[in-house]
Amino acid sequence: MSNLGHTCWLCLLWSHYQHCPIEIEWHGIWFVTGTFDYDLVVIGGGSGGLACSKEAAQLGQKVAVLDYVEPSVKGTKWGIGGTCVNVGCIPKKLMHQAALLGTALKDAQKYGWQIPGPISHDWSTMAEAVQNHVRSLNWGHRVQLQDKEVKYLNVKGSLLDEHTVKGLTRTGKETMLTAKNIVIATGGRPKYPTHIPGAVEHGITSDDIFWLKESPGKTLVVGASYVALECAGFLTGIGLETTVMVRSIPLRGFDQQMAGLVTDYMEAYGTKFSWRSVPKSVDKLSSGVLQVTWTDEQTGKDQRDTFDSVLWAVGRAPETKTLGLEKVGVKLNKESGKILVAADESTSVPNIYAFGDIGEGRPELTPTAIKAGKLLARRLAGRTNELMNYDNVATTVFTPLEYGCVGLSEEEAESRHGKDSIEVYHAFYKPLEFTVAERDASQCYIKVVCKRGGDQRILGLHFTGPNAGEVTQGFAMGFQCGATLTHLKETVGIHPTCAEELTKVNVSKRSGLDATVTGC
């Protein structure tokens, strides 16, 4: 053992006793002594982290998952499951459904339903039901971890080195864990515009809206992201006076023609928009209402109005600040605060991986995090070399008129391929459900962006209309198979559906012909 250099037996014994492995170089080869507590430690109990930990455990790995929810500024707390389960996809979709039911009640009268008396909505009934469902999912995740023998620790994790994680409980008690590999999947949290007086003291975010026991009342939603528009949409739909304050453009990163249709529909639906406006301050008046002052950049003048609630939806920040990343050498994008990751989710430090919302350049979508987490677990267990494919991931914005898309926006297709090298086919259609109800279908629209030459490979598909997520999900599979316009046209549609209009699209923008669908 003299070739082991300066490593002494005392060090080896101490290492083994502490279950804290040390690395030794011998003739150019690195060995790890001692034993790790775990094969894998996952920091973050959101959808991605849970998927990764459960997959690893099923593959025979010894796994621990650390999850700790820092209460929001307003003190809102929730259980395991991350943003999607607690303050994102799940409660959002359920409250969106509540709003859709309100619209359906109005439509129902056109279909012959006799509804006596005025229709009203009770926030507390809806909120309690939604919150109870979320709690059942929290419990389900705990049970699944137990069934798969994944160790769950409700502690805040931080890195000490590439194999060691420190866990800190709410009471300040520390625990140390060692692992062959460490995965970070801590996601992100909503930002507050801290430079605006009163924003933090008097505002709420998406971390709070779903857990309010009482109605938010007249609400100002600041921002034009999908989070902002979705929240404004369901608030309007359940009968609350709602205003969206937009500084620049809606749905940045999405196809802007489609974004315009979404907001046009919302305005017709009853949501107010304050365009090109920048908030300056939020003050709480003696009556308890919030007075918001903002600058209208179109006129340069300040304006004021009062609201019961102000919901900030101005972006999200990665949960990386308390992880001790820089101390162990994990490189971040200094501008975004996100972790720089390679195609295999590895970071700049061996044995430390990161994926999901905290990965630089990764889509902030639950299904991508779940799939990426499972694939990472399989690679770390030596079962596959398959990497996550982040191209052509479908998504849907659950606004009053839903918007589903997969692939490139028209703007992105033009940027990548050139305007003369793409062909855009489109159609305005009217859902059959809208006819008897006499609903306006001006914003129900389909757009298929294709390569202009050859077999006209489809680059992007966009759909606004009822059940957009259900429609888009099916067509998304075609992108994995190299779908072309010919494939689309050769597909026989299901009649009468909105989705079938995609199989009939044949008018190009370049032709200048009327794209309105006629007939049944």
Second form
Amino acid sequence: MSNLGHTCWLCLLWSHYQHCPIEIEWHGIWFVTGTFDYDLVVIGGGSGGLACSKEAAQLGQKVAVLDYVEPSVKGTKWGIGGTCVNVGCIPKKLMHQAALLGTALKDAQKYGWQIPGPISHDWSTMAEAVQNHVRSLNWGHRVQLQDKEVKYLNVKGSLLDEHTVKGLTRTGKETMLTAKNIVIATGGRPKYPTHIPGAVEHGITSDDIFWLKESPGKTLVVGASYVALECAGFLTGIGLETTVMVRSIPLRGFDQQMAGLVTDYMEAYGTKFSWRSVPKSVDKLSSGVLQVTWTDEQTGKDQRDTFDSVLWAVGRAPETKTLGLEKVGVKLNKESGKILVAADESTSVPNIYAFGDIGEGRPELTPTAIKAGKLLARRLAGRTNELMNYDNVATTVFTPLEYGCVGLSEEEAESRHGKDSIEVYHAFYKPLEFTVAERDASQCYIKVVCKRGGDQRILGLHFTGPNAGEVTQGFAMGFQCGATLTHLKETVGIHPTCAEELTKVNVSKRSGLDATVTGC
Amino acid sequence: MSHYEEVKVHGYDEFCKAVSERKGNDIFAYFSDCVKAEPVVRGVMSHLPEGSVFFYCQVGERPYWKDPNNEFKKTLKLSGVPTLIRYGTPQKLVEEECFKADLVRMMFTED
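Form predicted together with the partner chain structure, per the form predicted on its own context:
Below, the chain from earlier opens the complete complex, with every other chain and molecule after it.
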């Protein structure tokens, strides 16, 4: 006997099963008459959830979106928009820009700018400006939802059954919504290494860093994901003493040669790296600083140092625990905890869908969530059969030396096709802007991984350098169209740019020749 | 007795002076080039928070407004009229948005 909420036909009251003397088979007698409150209820108002709900509303569906931010351990919370807008892409890129401007100011003097005194950075000024921009985005989303007639509820959603969502306000008030279709787009939150004493009490995560009113000071960033490296990168760039603690390899899942160039640049530019180190404990001293003890895996010895802040960037966990998924029968991947989804974002329960960071095997990116959300809305409204194409998605890591890529890493290409079936073209180049600024360009590099033979189809494209995101975006379109090395060579470069070096690439790794670009 | 204060001002300097005299209050400001009061906004004013201040600010003659360097555009970053703002927050409604009662009500009642 199930104890799901239902409308009891005997007493016509909405309540739980237990009071009803007659056992009714719940599944199968659901309202075929279609008297649902909504056509679509979306749980999660982030990149994916908002795109899906707005698109559905525009197609004439009656939609509600539920968004709720459980405050972080440190108490940080934010408005609608999800991770990207509030504690991800947007504030990250703005702080990265703040750091780049610091470097530009240093370069400026070589270009003739007379800068009177030493340059210093004020965290509070930057934080306030960034936070205000994020708030304007929260507001923009609110206006759009209202305008597009999407019902927005600031409640914590959970599933009662396959057509019923319960919403809980901050004060504990309950709301019930029934829907023909339910979409879960609750994303993820940063993980805390709970097994490390002091980690939860004294550390912060990416949920907190962008909302700090005061500078984090001397910071230890634990982790080697792009979150860790990007944060460590901008903290160093604005003048803070920063250390990155890496257990094994940087940027797992990315091309490792490129990952090495990224970290080499960071080391050369002042970020300290503690390689092969595992934190043991975090203690708060009477002075207020945090003392971190860690094990150096190479020597086996313990080390100790003090920091003003410890930022954990050791992975993200999917937001599924309080959704009531098990009860309703939505299956999860046991290891990752993410929701198992089919190519059309459907789950193990027919009218329940899930996409974005919460979907197993999906990229944790905003553009894919947005596109998948819009297509899902269109499919649910019966306007299309088109499925989301998750292949050939370009990305960029916004570290001090940016890294953009599309397609396979060299090791992935080797694994899939065999080392003898691929040809890797590469070049070390120097951005023109670095010359006058007397900046070291040792890690500015291009790699084009191709299928050997014929027109040499491009399997992967990798670029480290300034504005890597801007450079990679255009090439991603070529990649999507099945570009070959021949296409690349037939493309005339724009001069003088860094991007043009991609069109001029001609030295293969196999040849063993020097890959340094010389002259004009 | 209404639960909010309504202040009519004319021009940038008068607006700034009146705002500085009311620091600490929840301030809403409606900028317009019309003399006539906007009926949609008027209709929702009962939703204004207790103790708030509502400015009805005339931005001035057309030539002044058309000048891209006028203080409203430069300092307050107004892009068009009418504009409704919640002073000190990123909350704003521009042009057609001001004529939608549900959007205006949302701004008056949002935290």
